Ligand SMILES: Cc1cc2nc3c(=O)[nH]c(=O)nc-3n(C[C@H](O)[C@H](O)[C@H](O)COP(=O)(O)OP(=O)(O)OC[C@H]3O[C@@H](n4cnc5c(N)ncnc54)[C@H](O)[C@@H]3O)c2cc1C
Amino acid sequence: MVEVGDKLVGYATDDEVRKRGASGGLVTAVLAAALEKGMVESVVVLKHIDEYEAVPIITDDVEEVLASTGSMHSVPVNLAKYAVDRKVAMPGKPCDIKAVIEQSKRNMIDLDNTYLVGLNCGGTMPPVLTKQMLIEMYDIDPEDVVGEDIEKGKLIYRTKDGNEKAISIEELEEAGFGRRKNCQYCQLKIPTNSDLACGNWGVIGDLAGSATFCEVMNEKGKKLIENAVEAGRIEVAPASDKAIAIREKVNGVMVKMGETTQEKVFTQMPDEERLPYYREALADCIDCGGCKLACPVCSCGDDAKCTLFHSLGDNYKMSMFHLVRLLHLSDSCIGCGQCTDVCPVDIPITRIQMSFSIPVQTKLNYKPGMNADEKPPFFEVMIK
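That sequence in the form predicted alone, only its own chain, can you share it?
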């Protein structure tokens, strides 16, 4: 009998799924069972193209779900908007889950119809830079890579010849590689705001590398696990005290790294310096609108007010479009980095947005991804 709050270790019963899965294939098996047994109408997954590229798909084919197994640290896509107006199950990094919750507050996603399987995340990496990193830092041909993982502060790659090489994340980032900048200051590593919080942290002994640690966060998570067990898709057992302690220790280390980086990146800026900083940072904007389209939190359509301020003729020192977006997302920016990823002139938009949002969210005593009833009224707090 599974209960809310249980901490479990489990794996897929299908040998092929377990073998291909980064941590025993449990997440893939849970998603497949939810679709197979009619809990959802479709599942959002990443369809692999190679080790560095995948595309999000929405499928009602169980076999297609099973074929998606395997981690993809070099595919930094956010899946939230694929759940809009659908009864789906989906995996997600902490930022995916935060974005889904923010979309639910905008009545774009019905959380009662959405099952969220959260994935522990130490960070994602840009694919092109990752290939360069493999050549320069690992002395590995990118085409020879068959698997990768993040464990004990190291980024590990496995090659076709059965060898593996690990380098510390800190060393890689000092050399200009490794995780995307926004991932380096992220402080939600275990997605406790999901229905199930899954990952390899805490899997020890003989099961290391072939099983998943899973925490049941709510009744929907309980239903997902029980459904997958009844379908014969997974086997689970209680996690040991040692496994739980190790998971908490790993999480603590990763969170501390995020806190340290955030302190370095986001220092308190005097009010009189803030607007000049934004003007200079956004001076290269070409008004393409890509940041708005890529944002997994923004739910504005083409007739939205923020879009109305978007005009090529609006060039007085700094576009009103950016000022509106800074305010528009001030209490909701999840720091996922999607806007920065798509900017064709390499403006660090996420850093700019977060430099505005962090003080606001601190004053609100609120972090994006909290449930709606935990979020205080924005203007009531800001006028105090």
Given for the second form:
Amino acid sequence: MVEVGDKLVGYATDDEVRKRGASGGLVTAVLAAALEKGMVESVVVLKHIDEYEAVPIITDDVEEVLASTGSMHSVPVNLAKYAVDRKVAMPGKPCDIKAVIEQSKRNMIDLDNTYLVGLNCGGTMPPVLTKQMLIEMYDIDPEDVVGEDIEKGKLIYRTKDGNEKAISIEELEEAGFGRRKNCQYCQLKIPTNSDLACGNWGVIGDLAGSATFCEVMNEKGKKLIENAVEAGRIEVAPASDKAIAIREKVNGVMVKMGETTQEKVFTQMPDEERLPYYREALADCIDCGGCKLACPVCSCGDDAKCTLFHSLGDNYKMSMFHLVRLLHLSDSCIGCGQCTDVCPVDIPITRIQMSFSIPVQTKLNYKPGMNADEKPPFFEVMIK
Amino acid sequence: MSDFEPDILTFCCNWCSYAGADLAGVSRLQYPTNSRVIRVMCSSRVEPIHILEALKEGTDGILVTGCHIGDCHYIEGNIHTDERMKEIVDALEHLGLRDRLHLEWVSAAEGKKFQETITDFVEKIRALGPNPLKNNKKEE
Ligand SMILES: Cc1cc2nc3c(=O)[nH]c(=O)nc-3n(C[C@H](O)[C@H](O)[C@H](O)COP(=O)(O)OP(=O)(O)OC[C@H]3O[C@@H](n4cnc5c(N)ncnc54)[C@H](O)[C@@H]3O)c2cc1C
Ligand code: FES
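Same protein, different condition: the form predicted alone was shown, now please give the form predicted in complex with the ligand.
Then the entire complex follows, led off by the chain already shown.
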């Protein structure tokens, strides 16, 4: 029987799902089984449009779930808010899961009713820039792409004509392409905060490419796996020691890379440069409020301090909106990058916020999005 | 810079530090006139927003005062103040507004301390220079 803490390798029993799946189609099969067996009322998945576009859907149709196989590396959407007020199962990158947990701390999501199938994530790429990268760096028409892979630090694109081209991610990122900036310094690659942490690291030998590695993180994860096995949707077997070691090793390397990048990106600014930097960076803001809307941690609603104390009429370089948000999120920002993504005037909001949040969270020794029982430090002052 | 007169905002809680300010007054203790006092029921009523708003509007320094720990008339209000101010002081430092916010406990009997606190703070801010956010309307 499956136990919490088990590390398994498995795949979907449906050949079609297994083939279409990012690795073994296990995630899709587990989600479908949870829906079929009534563990949840609906499932959140991505509906594919093309290689660079997919929309999140909330569905109770098993067929739609089964059709959602595959990893969308250029769809940096955050799924957390789709789980608000619903009884769902959902896949999620580490940052999706972090956001769900933050929402649950704000009483927006009931974790008991939400099943979180985590996906390992080495990073997502911005869709528009990715197309540009294909043209400029790969000399490939984005429409001709049929698939992509990451192997030995290289990003490989396969085209309709059967050719493929690989360029090292380092080179791409130096040229300003590749993963989103926040992914480059993200340090959670295996979603240990989810119920079931799935990925392809550690899938070796004959199974490489056609099975999914999954770690059962808690009771809910155990239920997910047992339910899917019972429903006949998946087959699993314990992972070998070698497989486990490889997964650990790759993860270690990736996390280390994230740490190094973080140190590089967030060098301490001299005092006198700070205010000019923030004022300059935020001066372009057109008050669209998109960053607040897109923030998967924020649960304030329309009337929030950041908007109520802000006046368009002020026309200040240092708007109260941003000042309040900087402070308000300093303990809870998960660095998911949504605010930067939506900003119409390209303000690197995530980076600005993180330059605030990293020292605060380090000092408070608090990691948002990891443990639902650990309330944000600014929620309540602990009276010792 | 010699003619720079800092604008200081002082928050006093109703029960201790405001009484301390009163005592400084009735004792005819002299202190600089740069400070404006806002009375709040408890120091914990002072929110980050108030501080940010004051700084945004060009206040050069903000002094938050309240009862000594253990004396707060709402039992643990000032413990919240203490934690909160520490974070805001840190945040302002990240922003490049170091040393513009100061927290001090002043009891109703400490008129002298109130006088000294204001005097020291005004001098400190005078040395620091004007709030760089002054005149921060977007330039055309
Ligand atoms: C952006 C990204 C990066 C990844 N990087 C790594 C990695 O470096 N190492 C590693 O071991 N594994 C990584 N994975 C996980 C891996 O690609 C597979 O998703 C995992 O092995 C599960 O495979 P599967 O066949 O069981 O999933 P499938 O059965 O194919 O199901 C995939 C599920 O993921 C959902 N999904 C797809 N794209 C996204 C997205 N962008 N955001 C949220 N949900 C999405 C789909 O809706 C679907 O439900 C990554 C996944 C993503 C989405
Ligand atoms: S009443 Fe004075 S600090 Fe609370």
